[in-house]
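Coming up is one lone chain in structure tokens, specifically the form predicted alone.
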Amino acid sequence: MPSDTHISCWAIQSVDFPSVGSLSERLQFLLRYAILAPSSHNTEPWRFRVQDSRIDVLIDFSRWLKVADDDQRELHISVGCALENLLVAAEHFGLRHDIVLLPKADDPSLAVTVTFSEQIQSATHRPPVLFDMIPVRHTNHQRYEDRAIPDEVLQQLQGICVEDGIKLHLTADPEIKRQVDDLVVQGDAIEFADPAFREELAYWIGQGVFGTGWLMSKIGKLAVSYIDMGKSQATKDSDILMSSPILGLLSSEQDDRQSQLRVGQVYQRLSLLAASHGIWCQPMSQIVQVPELKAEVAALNPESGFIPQHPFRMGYAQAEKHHTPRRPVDEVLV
């Protein structure tokens, strides 16, 4: 169960950066930002290894959602989010980085190697405000305000996607919203009708990954395990989706692990920039977790030939009262 240590991870202070320490000490400090990334079911499927001037970003397969994410798409997107936080923090503290995705074909657990050296200027697609938003950003599950996002803000958000082979599509089209809403309702019904899906979700709820106390986590685990909550969840998800002024989709030209890692990077960068405008995001994973629905999402995608990877909603709302817990660095450092 999460402890105070798992919540206090969010109270990071940049003034504590060991600027006169060794490079290894500075790199370990950067990990305090990497761990604040979002992940599917808040499973935090990452580990890190610091070696001299390099950080290896590792996939923790023990935290893979084998039912909800049987193709490991969300697993790699989650690790990509942590990677982006790491790079944003590195640039803020004046460190240059060279990354290699999936450097060893015979080691699927080694997602990325990042080699660091001194530098003084950030990448243009990582404005300084992103760093400030790392401990602020969170996934917001509330209804969003009936308030349009200005075109100039949408243009800024659109421009955050610079990776080759990755496309970001943002839409306020009410007909698209209606069609996606239908898919969300179907997705919830299909997934919650599967006892294996409910058992897996119940396990993680019981671990307290969503920040609930011990008793509420156990009650939630029992409820999900023994009650088909598909209808009630679909009603809730439909309501919050239709309240959202913008729906987004990140898609890729190739359906491979490198693309999924890059999708995670773009999504995290987008979420951080959005947070600087008081705009929050929430993934809608169920519509790409069910294969037949993913095909329908692809048909709605204006980027012909691109594979849907990460649908989400965006909008203004009050910030959530509490952050979800995170494993401290010493728990994820190899």
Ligand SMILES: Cc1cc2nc3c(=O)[nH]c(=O)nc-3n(C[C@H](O)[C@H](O)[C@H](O)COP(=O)(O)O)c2cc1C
The other form holds:
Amino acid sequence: MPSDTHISCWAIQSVDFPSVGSLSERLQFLLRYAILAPSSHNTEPWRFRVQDSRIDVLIDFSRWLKVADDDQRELHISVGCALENLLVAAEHFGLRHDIVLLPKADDPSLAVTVTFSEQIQSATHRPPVLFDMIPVRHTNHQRYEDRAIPDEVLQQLQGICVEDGIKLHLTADPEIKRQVDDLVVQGDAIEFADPAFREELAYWIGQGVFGTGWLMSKIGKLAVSYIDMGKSQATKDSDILMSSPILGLLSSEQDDRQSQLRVGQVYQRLSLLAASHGIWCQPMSQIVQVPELKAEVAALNPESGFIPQHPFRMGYAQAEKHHTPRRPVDEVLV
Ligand SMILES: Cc1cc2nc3c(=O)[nH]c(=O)nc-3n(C[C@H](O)[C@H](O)[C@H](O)COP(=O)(O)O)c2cc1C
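For comparison with the form predicted alone, provide the form predicted together with the ligand.
Full assembly next; the chain just shown is listed first.
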């Protein structure tokens, strides 16, 4: 169950960085930023190993959503998000990083090795404001305001996607919105009709991952386990989707693990930059979790031949009142 330490992770202060400490102490501090990344169902499917000047980012397969994410797409995207927070923080504290994605063909749990050195590095696709937004960003589940995102902001957001083989598509097209809405409604109905899906969701709610109090977690768990919530979820999802000024899709040329890690990196940078403009994001994974719906998403994607990886909506709204909990660094350190 989440305790105060699981929420106080968000109160991180950059002045606490051990600037005169050893490199390994400084690297451990960077992990306090990495763990604030988003992950599907807030499963936090990562672990970290600090060795000399290197951090190994590991995938914790015991936290994989076997039902909702049977192809491990979201597992890898989530770890990519944590990696990006790590790199943003490293650049802020004046550390250069060199990364190798999936360095060992025979070890799928070793997602990334990052080697650090004492050298200034500031990539143009990581403007300094991203760092300040790490403890501010959150997934915003509310209706978004009826307010367009200005073109110059959309261009800035578009410019954040520089990874080879990854495309970011942002659209305000009402017809696309209507079609995606239709897919979301179908996705909710299909998934909530599946007892295994509900059971898995109920398990994670019961773990308190969404930050509700202990009692609320238990009640939520019971409700999701025993009631088919597809219809009410679909009505809610449809309402919030139609309120969104922009829908986004990250897609990739290859449908491989490297691409999914990179998609996570782009999504994280994008949501940090968006937050600096008061714009929030919410992924809509149901439409890529169901194979037949994923095929329809692919048909809507103007990047023909690219595989849909991560659909989401964006817009202005009041910030959520609470952050979701996180396991502190010592719980995820190998
Ligand atoms: C790969 C991925 C898929 C996600 N899918 C959904 C989704 O379908 N619906 C949703 O509301 N949130 C989704 N989320 C957001 C997570 O629920 C959220 O990141 C997590 O609960 C932590 O909360 P935070 O982002 O506010 O810190 C997803 C996040 C990631 C990284």
